[in-house]
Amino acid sequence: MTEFKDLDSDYSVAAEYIEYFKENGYIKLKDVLSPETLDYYREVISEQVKLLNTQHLPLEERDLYHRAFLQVSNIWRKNDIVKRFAFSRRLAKIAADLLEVSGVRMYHDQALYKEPGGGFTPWHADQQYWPLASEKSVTVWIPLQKTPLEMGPLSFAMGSHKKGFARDLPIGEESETKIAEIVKRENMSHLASSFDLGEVSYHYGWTLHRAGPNSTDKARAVMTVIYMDEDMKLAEPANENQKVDRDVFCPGVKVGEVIKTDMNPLLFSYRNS
């Protein structure tokens, strides 16, 4: 297996980065991974998405959600090369530092490929799907190529993680309409911006975000890893989506127990340093 040292080397998370993340609910960081690392893993991850994707309807025959992207989860359990990427100590340590926790576990990984001509991703908050007992969860969003506005990069409603808005809305037409109204009413900034190669973003599970359509002739290839506090406990599922996630990503865990199954490996901990 080809080795890339930047997957394990430390990335300095300055105090002002942590404060920005806490205040705004997201942060974009440049030069986190090298072009060589991303070029290599883009090929491997893209091949796995082709292999594992179960969505084969033409775009025009899909609903809003499935026009937004191809979604493949837990690739780390199916391919050891992708596992090496998803288990990156560098990425996990950044997550722990931003969350200000002693360590982080995997909740799950997820490839999100917006096909050429793929539609917009509606406004939503990820943690609507997660039965987690605290807000100490974060997603790293890793574009595997340079991502201009035409490809549909993320845009975040700044400070929305602290407001408690729309937490009962699953992603879809209703979440797009209602959250857009809330963002406008509350005057929350949410400008989309391009991602350079090697630039990644981190956002809280409760941060409201969306992405535009992909109007280019190339797929917007993105890999994500969702991290949670190493001491995260299972909450009573608040909706049907959370019941599904509990069964798939937290098998056998009871409400109030720490989520630490084989599906939730420890990816970084200062306790073990």
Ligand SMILES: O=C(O)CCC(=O)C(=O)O
Given for the second form:
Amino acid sequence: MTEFKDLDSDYSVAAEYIEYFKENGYIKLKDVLSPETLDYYREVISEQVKLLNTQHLPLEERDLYHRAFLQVSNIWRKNDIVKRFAFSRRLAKIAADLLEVSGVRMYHDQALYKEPGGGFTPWHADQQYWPLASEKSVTVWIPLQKTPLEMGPLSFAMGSHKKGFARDLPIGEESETKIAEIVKRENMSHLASSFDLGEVSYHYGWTLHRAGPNSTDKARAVMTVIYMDEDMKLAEPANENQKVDRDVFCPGVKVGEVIKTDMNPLLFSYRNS
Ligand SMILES: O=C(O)CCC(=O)C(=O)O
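Since the one above is the form predicted on its own, can you give the form predicted together with the ligand too?
Every chain and every other molecule in the complex is listed next, the one we just looked at coming first.
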């Protein structure tokens, strides 16, 4: 297996980055992974998406959600090269530092490919789907190519993770319309910006976010890893989506127990260092 040192080496998270993340609910960090690493993994992950994708309808026959991206989860369980990437100690340590926890476990990984001509990703908060007992969860969003505005980079409503708005809305027409209204009414800053190659973002599970359409003729290839506090407990599912996630990503865990099944390996911990 080709080895890339940047997957495991430390990325120093300055105190002001942590403050920015806590205040605004997200952060964009440059030069986190090298162009060589990203070029290599773009090939490998794209191959897996092609192999594992189950969405074969033409874009115009899909609903809003499914026009936004092809979604393939837990590739780490199926391919050891992708596992090496998803288990990156560097990415996991940044997650632990931003969340200010002693360590983080895998909730799941997920490739999100916005196809050429793919639609916008409606406004939403991820934790609507997750039966997690605290807000200490975070997604790293890793574009596998330079991502200009025309490709649909991720963007965030600043400070929205603290406000508690729209937590009951799954991704769809209603989340798009209602959250757009809330962001405007509450004067929350929201500015879409491009991602350089090597730049990644981290956002809390409760941060409101969206992405524009992909108007280019190339796929917007993105890999994500969702981390949770190493001591995260299972909450009583608040809706049907959370029941599905409990069964798929936390099998056998009871409400109030720490989520640490084989599906949730420890990816970084200061307790072990
Ligand atoms: O990639 C996208 O368009 C959406 C990503 C997203 O919502 C997420 O990673 O939480």
